[in-house]
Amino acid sequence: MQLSTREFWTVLHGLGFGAIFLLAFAGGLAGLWSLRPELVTIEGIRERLGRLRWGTVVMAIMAWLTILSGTYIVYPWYRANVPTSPRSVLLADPTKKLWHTFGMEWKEHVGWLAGFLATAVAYIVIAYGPALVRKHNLRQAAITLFVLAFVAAGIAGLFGAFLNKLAPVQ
C-alpha cells in the first residue's frame, strides 16, 4: 500500500495525533478521578502525579499537533479553490452539503476547543499538583474540562473520518 503525501498527512493528523489524544484520555481521566484522599497515600500521590503531569502535557501537545496539522497542512488541500477539492465536491451535491456546512465547520472552529481545554487541564495539574487531592471542586473542574476536550475532539474526529470517506483529500 502506498500513500500520497496528502494521504500520509491526513492519516498522521487523524489516526496519529488525534487518535493518541483520544486514546490517552481514559488514562488521564482515571488519574484525575483517583486523586481522592480516601484512595491514595502520600507515596501514591507522588507516583500518580508524576504520570498525570506527563500524561496531561503529552495529551495537550497531541491535541495541538492534531489541530495545527489539520489547520495548516490538511485543511488548505480540503478547501482548495478547484472543482475537484473535497469542499467543492461536498458543496456541489445537495445531499452532502450539510457535511461541509456543519461537519467541517465543527472541525474548523469547535475542534480548537480541545487544545485549549487540554492545555487548561495540564496547567491545573502542574500548578496545583498534590492540592488536587484536597481540592475536590478544582479536581472536578479539571475532570469537566478534560471531558469537554474529549467530546470536542471526538466529534471532530468522527466528522473528519466521515468527511474523508465522502470526499477524500487526494
Second form
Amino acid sequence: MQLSTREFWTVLHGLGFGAIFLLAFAGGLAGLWSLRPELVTIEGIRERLGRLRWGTVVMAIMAWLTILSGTYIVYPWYRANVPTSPRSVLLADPTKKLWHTFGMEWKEHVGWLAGFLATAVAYIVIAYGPALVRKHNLRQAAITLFVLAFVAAGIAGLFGAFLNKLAPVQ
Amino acid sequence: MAGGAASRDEVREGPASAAVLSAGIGVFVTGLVTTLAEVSPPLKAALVWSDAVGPLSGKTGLGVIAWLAAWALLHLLWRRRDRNFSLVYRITLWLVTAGFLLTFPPVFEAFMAE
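Given the form predicted on its own above, produce the structure of the same protein in the form predicted together with the partner chain.
What follows is the entire complex, opening with the chain shown before.
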C-alpha cells in the first residue's frame, strides 16, 4: 500500500479535488433549482441559502485547486520529454496516439473553463443571496453556468480517468 | 469584488452582469489563444511562460488575466447600475459556446500551421 509522490498528486488532483467538485454538483444544482418561493418557505430558503453559499464557494475553490494542481504539478510529469512519460508512451503507439492528440489536448484546455464559470456562479450566490428567489433571470443564468462548468469539468475528468488507465503518471 | 449587491443595491443586476460577462470573456480568450497558438508558431513559443508546462501556461494565463481584468473593470463601471442582464447573459452564452469550440482539438487543429 504505497503511493509515489507522482501517484499521490495524481490521485489528489483527480479523485480528491476533481471528484469533490463533480460530486457536489448535484447538491448545488438541486439547491439552485429549488430556490423558488412556491417550493420552499422563508425558513427553508434561509436554511438552503447557507448551504448553497458554502457549497458554491467550496466548488469554485475545488475547481481552481483541480485546475492548478493538474496544470502545474501533474501535467509537467505527463508531458516530460523522456521516452517513459505518458505523453511519449501514447504517441509512440499508433493505436493510442489519439488519446493524447484528442483526449489530453481537449482535457488540458477545457478543464480551465470550469474555473471561470464556477467562480461566476459562486459570486452570484454570495452577492445576491435571498434576492435569487425573486430574480428568476439571475438564478436561471447561475444554473446554466453551473451546468456548463460541470460539463467542462466532466469532460476533463472523464479523459483524465481514461488517460491515467492507459498511461499512468508514475 | 464581492459585497454590496444584496443589500442596498440588491435589485441592481450590474454586479451580476459583470461577473457573468467576465467569465464568458475568460472562456473565450482561453479558446481564442488556444486556436491562435496553432495558427502562429511564434505565438505558441511566446506562450511558454513555464518550461515545465509549455504553451498551456501562457494560453490559460492570458485567459485568467482577461477574466480578472474584465471583471474588475466591468464591476467598477456597473456596480451601481442596472444593466440589461438578459442581453449580457445572451452575449456570455455566445462567448462560452465559442470558447468551448475553440478548445476542441478538431477545431483548433483545423487552423494548424503547416
